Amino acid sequence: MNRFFVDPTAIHENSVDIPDETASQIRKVLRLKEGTRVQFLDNHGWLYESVIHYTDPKNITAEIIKKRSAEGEPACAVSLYIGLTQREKFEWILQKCTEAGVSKIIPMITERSLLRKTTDITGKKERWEKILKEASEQCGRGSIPKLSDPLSFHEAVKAGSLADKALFCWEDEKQKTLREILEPLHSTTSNISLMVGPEGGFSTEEAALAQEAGWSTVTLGKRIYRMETAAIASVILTLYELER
């Protein structure tokens, strides 16, 4: 069934105010027929079971069935704080990442990031959201993951050390995994800060300043992986283990 996330303000007891892009990726793209179901979210974790109606051939209305609550949410709040890299690699660990899971995700400028300087994304935040809503509506999220502007490493790491638990991604840690982590915390987090680096890793004086602030460092496994990969795979594992 295709899903749609639409401002709360669009919601109303029994229809929805479908808007102009929704609706005609509705007529033109989906093709979908009179009568058709589909299904709504106001980003606020309800789900809006819903038909759709022609009113004339430009012109559609939805009819709300049913409201529940929506699914496809983590019981933990993950927040991802991720080295600013080239505009596709980035935009793929957006899609990924919502597809994994994540709630958040936090540009950071660290010393070996690609991009230095925040005006170089300048203008890129509200494609960066479509991904992101498209991501979640096609992979069954009950919400968009939020995309924060970026910042630099040391506003990263004084932000995410007020999770529950602050784990930082490291190729030079070789003892402490996820899964020895975040074992004992199953019933007792509710967020969780990821950090990951940039092509290249983290320096060890980012390491240390890391540490110093009270984040954990954990190893991936035995073998590097490329920054993106790093990025979906901490969020995986990290609700896998946290979930399981």
Contents of the next structure:
2 protein chains.
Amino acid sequence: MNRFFVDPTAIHENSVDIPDETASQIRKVLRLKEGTRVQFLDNHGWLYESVIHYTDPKNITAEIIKKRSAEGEPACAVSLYIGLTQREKFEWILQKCTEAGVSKIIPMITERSLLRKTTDITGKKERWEKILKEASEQCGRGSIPKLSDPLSFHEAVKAGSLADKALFCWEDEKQKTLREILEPLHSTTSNISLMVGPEGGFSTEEAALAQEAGWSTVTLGKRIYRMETAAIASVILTLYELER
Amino acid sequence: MNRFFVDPTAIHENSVDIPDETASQIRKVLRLKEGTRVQFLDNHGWLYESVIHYTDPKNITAEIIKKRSAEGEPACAVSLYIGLTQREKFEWILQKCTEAGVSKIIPMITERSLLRKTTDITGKKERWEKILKEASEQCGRGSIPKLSDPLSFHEAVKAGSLADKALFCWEDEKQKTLREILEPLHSTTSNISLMVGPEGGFSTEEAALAQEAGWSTVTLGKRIYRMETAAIASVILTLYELER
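If the one shown is the form predicted on its own, what is the structure of the form predicted together with a further copy of the same chain?
Now the complete complex, all chains and molecules, led by this one.
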């Protein structure tokens, strides 16, 4: 089933105004035929089961059959604070963490980040938001994860500490597990911050600063994950615990 | 800390015969200095804390300081039966599932697999085994996951059904969760089979055949994962449950 996010203003009682870009995707890329069922999403949690019609070979309309809640939204909003890294790896993190159910991604610059300046990512935001949108459509999310502008480590520590629970994934934490922290929380928690470091990990000073600000250090298990694996594992496991 | 798998015959009471390829990696790629601590692994679960010495600029020996069990091995052997797919994606699955703790990977050809013939992968096995070895060294595994020759779907269904529990990850299964199946098992299960389909999913006939052979269909959650995400998520979540 093909899914497309559209602006809420494009949705009327019985029909959807298909934006040009989406129409061209339906017609030229996917080559969907008259009468094909598709789903439109308003990025506010609603899904519109629809059927497409061709008024002429170049003009498509969409008739709404049924409105319902989108099913793919997580029970808890997970914000992932993640070290900025090389483009390919970062884009992979965006795509996979969207599938895993992340609600917000906040790139940050830490002591050992490979990318050191926020200007390094100028011009990439549009491309990255497209990745988030397409991954959300593909996996059946009801809304597209938000992408924040990059923060410094200090800003990130402060911002993330405001969540119901803030978890600092750290390879030097050998005892405290995600399960231990999350199991008691599951029915009462509406938002969680996760922080995952860059390739070289966090420094001891960074871990101390985060702990002072209220973050709980946590281990993701006894195997040492690469940063991108840690990112997806932390989101998958957090929502696995909280969506019980 | 750098880790290297070596053949068990290379390990003596107080020293390790460093194979030429590893020696050249230590000398030329990593440029490790006299006295650097490294770890050797025998692929049978033992780890040897060692120190490297240069007898001359081109000759390296390794002195064993301590022998201990490798910590990164999972408590339960997970075999992943996975649809063959394009090279880049398949190699990603090999690397990430090794980090996640898989013990064996069995490529298979299903009705909707992108690759249709086992001859398509001739010559790739050596490259793939190298990926498994390097990922194991990086993440601290005590042994390298095994890579099987590709099987047909029918062969895979039969082979995998012999495990203590065989789980068929299926997007059309909406009820039965991994937790429901795995929670009662955790202390008594020594091996699990996981089956993950190709990009187009499994056919209804394939799901029926697997169920007849004793596989339990299972959902990985309400979001629809791409095949590579399903592969890593299934291994991460299975070991999360079984390594309680």
